[in-house]
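Taking the form predicted on its own, here's one chain by itself in structure tokens.
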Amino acid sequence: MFTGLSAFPLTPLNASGIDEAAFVRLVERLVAAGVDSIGALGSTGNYAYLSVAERARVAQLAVQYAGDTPVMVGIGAVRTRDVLTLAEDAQQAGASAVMLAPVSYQRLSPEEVYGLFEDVTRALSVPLCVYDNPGTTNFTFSDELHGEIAHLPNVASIKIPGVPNDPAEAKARVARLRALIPVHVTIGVSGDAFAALGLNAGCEVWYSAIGGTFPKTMLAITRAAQAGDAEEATRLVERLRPLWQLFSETGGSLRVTAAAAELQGLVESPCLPRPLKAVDGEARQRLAALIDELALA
């Protein structure tokens, strides 16, 4: 399951809590599009803003409605005790894999991060994806630490936060990491604007935030790269440059993705946990125009 397009849907909320009907629609949309896996409760899934019980319910819904599509469930939390509970909940729900970021309030040391993954992998019966997301965790993995963690039991993939903009440097960056990890551990690119660069550089999977809302568009990029057509994959990503620019201007993909789902009628508005808000005003107008102009689907 750690190849191709792994699409990360929103976890939409309404006045009552989790908007279960809307979440199910998003999951079923991904299944119908033919994504390779579904990443529930990633950053796009607002995992850090939900209670343990809410996250358990989302995991259950994702697995129930994903059918034969593998589901990976995010289990990151500030305290190891809660991570272990979330891991057990995900496994009980039938998740095919879990994903763990070293979430913290106090900045973690490399030794503490290794200890976290050591504790969690020891308790798992499903594969784990290492979620390297320094923009939110304030922890930067070294390649050496990735290598050490990748040799722990059940580690199956590493989700890196992008690659250099130069194709040769991107290949070199992936090669350096590849040399330190076991052959069965895949490398996945995140940061949607880096999709073609990462896939063309040798990443096996694209962990996509916007893919959770527009899976068909992002599958076209993924399939081009998988077929070895680096030029077409790059063209398709560059075509979406105005969207990536909007991400950059508004603080990341989440607020834009939420607004896109609202504009498409896939979720109610507002759908994010307060104090978060989807983009509005001029940015929202630009987004609506881009959805039409780029034929996002």
The other form holds:
There are 2 protein chains.
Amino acid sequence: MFTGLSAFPLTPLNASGIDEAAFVRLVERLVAAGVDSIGALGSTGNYAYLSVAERARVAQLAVQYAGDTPVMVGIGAVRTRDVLTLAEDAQQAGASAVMLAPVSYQRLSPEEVYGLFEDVTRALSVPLCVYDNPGTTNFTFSDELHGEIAHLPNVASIKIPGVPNDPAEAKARVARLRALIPVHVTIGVSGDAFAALGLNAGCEVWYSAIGGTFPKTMLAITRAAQAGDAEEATRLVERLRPLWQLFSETGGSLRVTAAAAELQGLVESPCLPRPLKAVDGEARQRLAALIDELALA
Amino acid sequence: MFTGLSAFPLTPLNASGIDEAAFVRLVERLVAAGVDSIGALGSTGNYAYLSVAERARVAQLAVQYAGDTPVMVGIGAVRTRDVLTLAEDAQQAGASAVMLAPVSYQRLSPEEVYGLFEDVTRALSVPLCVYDNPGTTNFTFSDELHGEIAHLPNVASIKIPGVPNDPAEAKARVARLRALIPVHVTIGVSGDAFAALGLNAGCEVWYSAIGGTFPKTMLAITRAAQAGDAEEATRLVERLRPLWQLFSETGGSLRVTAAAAELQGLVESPCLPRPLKAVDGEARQRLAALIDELALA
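The block above covers the form predicted on its own; next, return the form predicted in complex with another copy of the chain.
First the chain shown before, then all remaining chains and molecules of the complex.
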């Protein structure tokens, strides 16, 4: 399941808590579009903002409405105890895989991160994706640490935060990591602007934030790269440059993706947990225009 | 209550969860030493690793055993909803004040941080200390934002992460911030190595991690500075230089403070929540020697 397009839906909120109906609609949209897997409760799914009980419920809904599409569930938390509970809940819900970032309050040492993955992989009965996201975890993986963790039982994929902008350098970066991990572990690119660069450089999967809201557009990019048409994949990603520009101006993909879903009427507004705020004002107007111009919807 | 030495006890764990007996002993030690206030559930008290229910219980114990010593309770969480619950729990427990850091998973914008403090201060009936800790929150306050937040109702103190190493620059830094905040809001230094620099530069309070475990030594520093003996305060802090060195080598004060409390038999070992690990090996041996040499105990 760790190939192709893995699409990460929002976990939308409304006045009464989790907007379950809207979440189910997002999941059904992804299934209808034909994504290869669904990443529920990723950063786009606001896992870090939800209680253990809320996360168990979202995992259940995702699996229930995903049908035959495999669901990966984010189980990150600052405390190992909670990660183990979340892993158990995800497995009970029927998740096909789990995803774990070394979420921190106190910055973690490499030994502590290795210890976390050791404790968690030992308890799993489904595959795990190592989620490398220095922007939110404050932890930077070395390739050597990735290599050590990738050899733990049940590790099946690594979600990397992006690749260098130069295609040759991107290839070299993926090759360096590949040399340190077992052959059965895939590498997935994230940071949506890097999709074509990553896929063309040999990543087997694109873990996509915006793909959770606009799956068809992102599937076209994925399929082009999978077919070996690097040029077309690059062209389709470059077409969306104004969107990536908006991501980088507004602190990442989440606040833009949330606003896009709100503008499309897919979720209520506001759908993010406070203190987070979807983009507003001029940036939101630009986004609305972009959704039309780029025919994202 | 936002003056002098505010000491931050660990929240020690053992095999069954929170080691309540050990926590109560730490609190009683602080009261006996005569600290000016107790900062329960600070970073040293591992607030970010505990559930809402665990935090309510720790707040109750702190207030119950602190007697007449005022207790400030950390209420930080990534979600505003949870911060409001924690504030209510702290107030119900009888806390004299609360402390709030803009804890994040997604890096926060200044507008989001202001919105968080606006939402929370509006709901409070006790004073609030703004907790500025970029190392754990990934958020850097500008002095201007501090100024705006300090004018919100119930804000009574700002805990800053340290001051420049040069005494004149430290004074200028505190003066710059002072010029932007109301006169009733005090400024407290943290980062224990900066205690004398901060107090000598005009900070009214030292928010101390190590003071939660070795209150007498840290009170001597505080009292010297309060008496206007800047030189003696500086000498007493410089005497502890090998300890500050160990802090910076091991990712901050927490893993050293936890090891020190374990070595002293004040708490069980391990007392930190996994994946965090107290310092071990050679560093732990150096720490044991330092506790003796510096007569910290």
